[in-house]
Structure formats: structure tokens, C-alpha cells
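Given as C-alpha cells, the chain that follows is alone and in the form predicted alone.
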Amino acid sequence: MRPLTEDETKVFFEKLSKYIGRNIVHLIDRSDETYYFRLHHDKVYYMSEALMRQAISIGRDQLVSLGVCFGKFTKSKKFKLHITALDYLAQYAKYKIWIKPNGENTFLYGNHILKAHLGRITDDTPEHQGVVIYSMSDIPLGFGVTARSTVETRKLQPTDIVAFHQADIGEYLREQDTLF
């Protein structure tokens, strides 16, 4: 477990800022305790200082996971967010999409969001922007990337894609052996 290098931090924060923008500051500058991002086996973990101090006594090979996994670096040094970061993304998201009940299962099976499934969308959401996907009862279901801006979305046909699927809470069941 080690701090992120300057290049890793840049790639990680660029990816995270697509979803929460300047709200990254709220993850780092907290009033309750000091929190850190640490890298362990190409995965980025978010943890408190107290938890990090306790982990020092565990060997690197024996340590499996620590804190909240925000995602991992691929072999090509790109960063991929994991669904385990959804609680923090939902809390600080700039742009949101709510889907109708008839589209929830479709999204949770890993499909993109169609115009027919769209309930609401945050005003002035740009194209290719990271969004958090909610059910109509404000339960975060996952996150994705918008295919069109809010203005363009109003003109689409019901079968056109509004947002591309990135991750959803159904991944816990579909990929439970690779997430942790």
C-alpha cells in the first residue's frame, strides 16, 4: 500500500472529476478525520488515517482490501471506476439521471439507458459527461456517460440511447469474484 504517484493522481482525479467535478475537495478536506487515497495491487482505496495506521501491521501479501475501493488502473495506465465508489459518487454528483421503473431492470442487467426509460435528467447536462443513475425513488443504481446533451435528448426517438452504461449495482452479482 503506497501513495499515488503524480501521474496516477492526475489520471485518477481526471476520471473522478467527470462525475463529481470540483466536489473532489469534499472527499479530501473532511472535518471529521483525515482521509487518503492509497494504491494497493493497482487498485485505489479511500480510507481514514486511523484505518491506514492499523493496516501498517499487516503484511503487503496478506492485505487483500482496505477501505473503499474506488477503482483500478489497467495495464495501459488508464483508470476504471468500480461500482464500490457509487456511494461517494452519488453523494457528490454534479449531473444525474433518473430512470423509470420499467427501465431499472434493463439497466441493472448491463444495458444502456434508452429515451423510453428516461424519467428525469439534470438541466444543462453536456454530452459525454459522467452521470449517476438513480431510480425514480432516488436510489443510486449505477453510473454512466451521457450520449447526448439535455437539449438533444428531448428530440430523440424512444429507442435512442441517452446514456452509456459504465457500472451498476447488479455487478455485485455478475462479477463478485473480480470486484474484490
Second form
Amino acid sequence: MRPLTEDETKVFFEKLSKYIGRNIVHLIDRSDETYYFRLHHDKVYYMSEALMRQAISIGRDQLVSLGVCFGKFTKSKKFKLHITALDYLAQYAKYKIWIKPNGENTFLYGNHILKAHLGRITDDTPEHQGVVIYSMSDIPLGFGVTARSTVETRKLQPTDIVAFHQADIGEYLREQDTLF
Amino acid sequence: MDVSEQLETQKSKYKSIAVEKPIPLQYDLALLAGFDTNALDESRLKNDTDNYLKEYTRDGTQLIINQIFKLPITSSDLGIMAELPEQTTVIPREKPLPKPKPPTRWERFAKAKGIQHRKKSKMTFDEATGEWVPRWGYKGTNDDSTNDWLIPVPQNDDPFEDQFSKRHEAKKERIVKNEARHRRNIEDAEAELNQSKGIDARSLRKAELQRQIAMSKTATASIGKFDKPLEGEPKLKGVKRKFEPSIGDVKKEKELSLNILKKIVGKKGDIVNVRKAIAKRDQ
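The block above covers the form predicted alone; next, return the form predicted in complex with its partner chain.
The complete assembly is shown below, putting the previous chain first.
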């Protein structure tokens, strides 16, 4: 377990800022307790200071996971967000998409979001913007990237893709062994 | 009608264009500059600073403009133009003079022997064709491969040898040799430079050799993993990665990540959503 280097922080923040923009500040600079991002086995974890101090006495090989896993660095040093970060993404998301109940299931099986399933979308969402996906009852279901801007989605056919799937809470079942 | 009074009042509104100065000014009109060496009136400078400076500047400017009107003037479509003279002020160069290049081996030899360089023109007259040809280079007179259609075989030489290819080979060899000399001259110059800086040429060469050994060692199929180490071979030290401690300076870490964040989010400039702002304004 170690802090992220400058380059790693840059890559990580760049990815994270696609979803929550400058709200990352609220993750770094919290009023309640000091929270840290730490790298462990190529995965980035978000944890409180108390938890980190406890975990420091555990050996690297023995420590499996701690805190909230935000995602992992790939072998080519890109950053991939995991669904486990959804809590924080949903809390601070800048752009949101709500999907209708009939679309929830297909999304949770890893499919893209179609125009037919689109319930609501934040105004002025640009193209290729990271968005958090909610059900109509405001339960965060995952996140993805918009295929079209808000204005353009109005002209689309019902079978056209509105947002590309990146992660959904179905992964808690499908990818249990690699997720945390 | 007497207009002399009106003229007088009109004239008194403006100052005279003649300015009196005890020491005449020096001008460099190419820079539109005048240099006044007269002493300033200190009492006025102290008590009535603003007015005095204004007057002083006006006088100086008037003098320069007077000078400009003395220059040869031409009028064209663009207006009336004065032709400025050549610049007389010498401005010092920004950078120091380049250091002399260290002499090559030939230059040193020539100096020792007292050989002097005689300037030769590049073109020479070819009497056979009656044309001027370059002494060297493309279509030069010393490019012997193109000129001769026949080469007599020298005595005591193998008659079946191809004299053309022999000549070609010899030229190639000369080129290679010259390149080696050029390289040697550069190395010598570098060594001299290092010596003047106090860097030992021997240790420099040693470090370079060690680096080359280290590089060549990895040039096997196993990246040097199964090679037997040489006797007295220095152990290679790689670059060690260094990370911050897990529990370090909280403030510093926070500041660092906030700085990085500022760079990332700042450059996008998404503080204001322009479209939304315009929509709000138009409501």
C-alpha cells in the first residue's frame, strides 16, 4: 500500500473528473475526517485515515482489500473505474441519465442504453461525457458515456444507443472475484 | 482690415518651434532619438517637477522633429515621407563572442610547419572543353570517375585488374579515412573542453565503456541472464523506484493532489456552462 505518484494521480483524476468534474475536491478535502487514495496491487482504494493506520500493519501479500476500491490501473497504466466507486460517483455526478423500469434489466446485464429506455437526462449533456445512470426512483445503477448530446438525442430512433455501458451494479454478481 | 492682431494672438497660443539649448543635442535619427547632455535645472526639477518635465520633453521632441524636417522629404500615395539616415549608435551584441574552435590536427600541423592557407577559387577553367568547372563536388575536376574513358594500366600491375573499380575503391577508402579523422578531431576537441572544465578524460572514457558493456550484456537471447560475469566486473545498479511513505505529511499530500486537480479541471475551463448561462439570461 502506497500513495499514488504524481503521474498516477494525474491519470486517475483525469478519469474521475469525466464523471464528477471538480467535485473531486470534496473527496480529497473532507470536513469530517481525512480520507486518502492509496494504491495496493494496482488498485486504487479510498479510505479514512483510521482505517489506513490499522491496515498498515498488515503485510502486502496478506492484505486483500481495504476501504472502497475506485478502480485499477491496467498494465498499460490507464485507469479503469470499477462499479464499487459508484457510491461516490452518484453522490457528486455532474451529468445523469435516468432509465425507465423496462430498461433497467437490460442495462444491468451489461447492455447499452437505448433511446426507448431513456427516462430523463441532464440538460446540456455533451457528447461522449461520463454520466451516472439512475433508475427512475433515483437508485444509481451504474455509469457510462453518452453517445449523443442531449439536443441530438431528441432526434434519435427508439432503437438507437443513447449512452454506452461501462459498469453496472450487476457486476457485483458477475465479477465478484476481480472486483474488490 | 487689420489682421495682425489676430495673427499675433493665434501665434501666442503656440510655442515657438525654435528651441534654445546651450549645448546642441546629438541625434541618431534612424532610432528617432536625440541625446541631450545639458544639465537639468535642479531647483525647478525639485519644486515644479511635473511642469518642468513636460516642458523639457516638449523641447526635446520639438528638436527631433525639427531635425526630421531637415531630412530629404518625398511625397507619395502613402503621405509625406522623410528618409531616415543610417544608424550611428552602435548597440552592443546580446551574446558573448563565440569562442574560437579548437584547431584540428591538420591546422596544428600546418601551423608548426608554417603552411599557409591560400585561397583558391572554386571554379577552374577546363581547357579541354573550354568551360568553367568546379574544382570539387558535383561534376568537379577531381571527380575522376566521370572524366576518363580510358585508364592506362601502370607498369608492373596486373593487366586483368579493373582500374576503374580500383580507383573507385581508393576514393571510398579515402572518404572513410577522412571521416575517421573528422571524428577524431571532434573527440580531441571534446577532451580538451573537458580538461579545461576539470573533467578527467580517462574517467569519462571509463564510464562510457562501462555503460557500453552494460548495454552489450543485455544483447543476448536471455537479456544477459545466463551469462557468466567477467572477473572484476562492476555490479550494475538499476534505478530504484521511490515512493512517498503511506503515512506522511497530510497537508503536503492534500496540496499536491489539489494542485494536480487544478491543472486537470482548470484547463477544461468548465466553470461556466456557456449555453446554460445564455439560456438563463434570455429568459
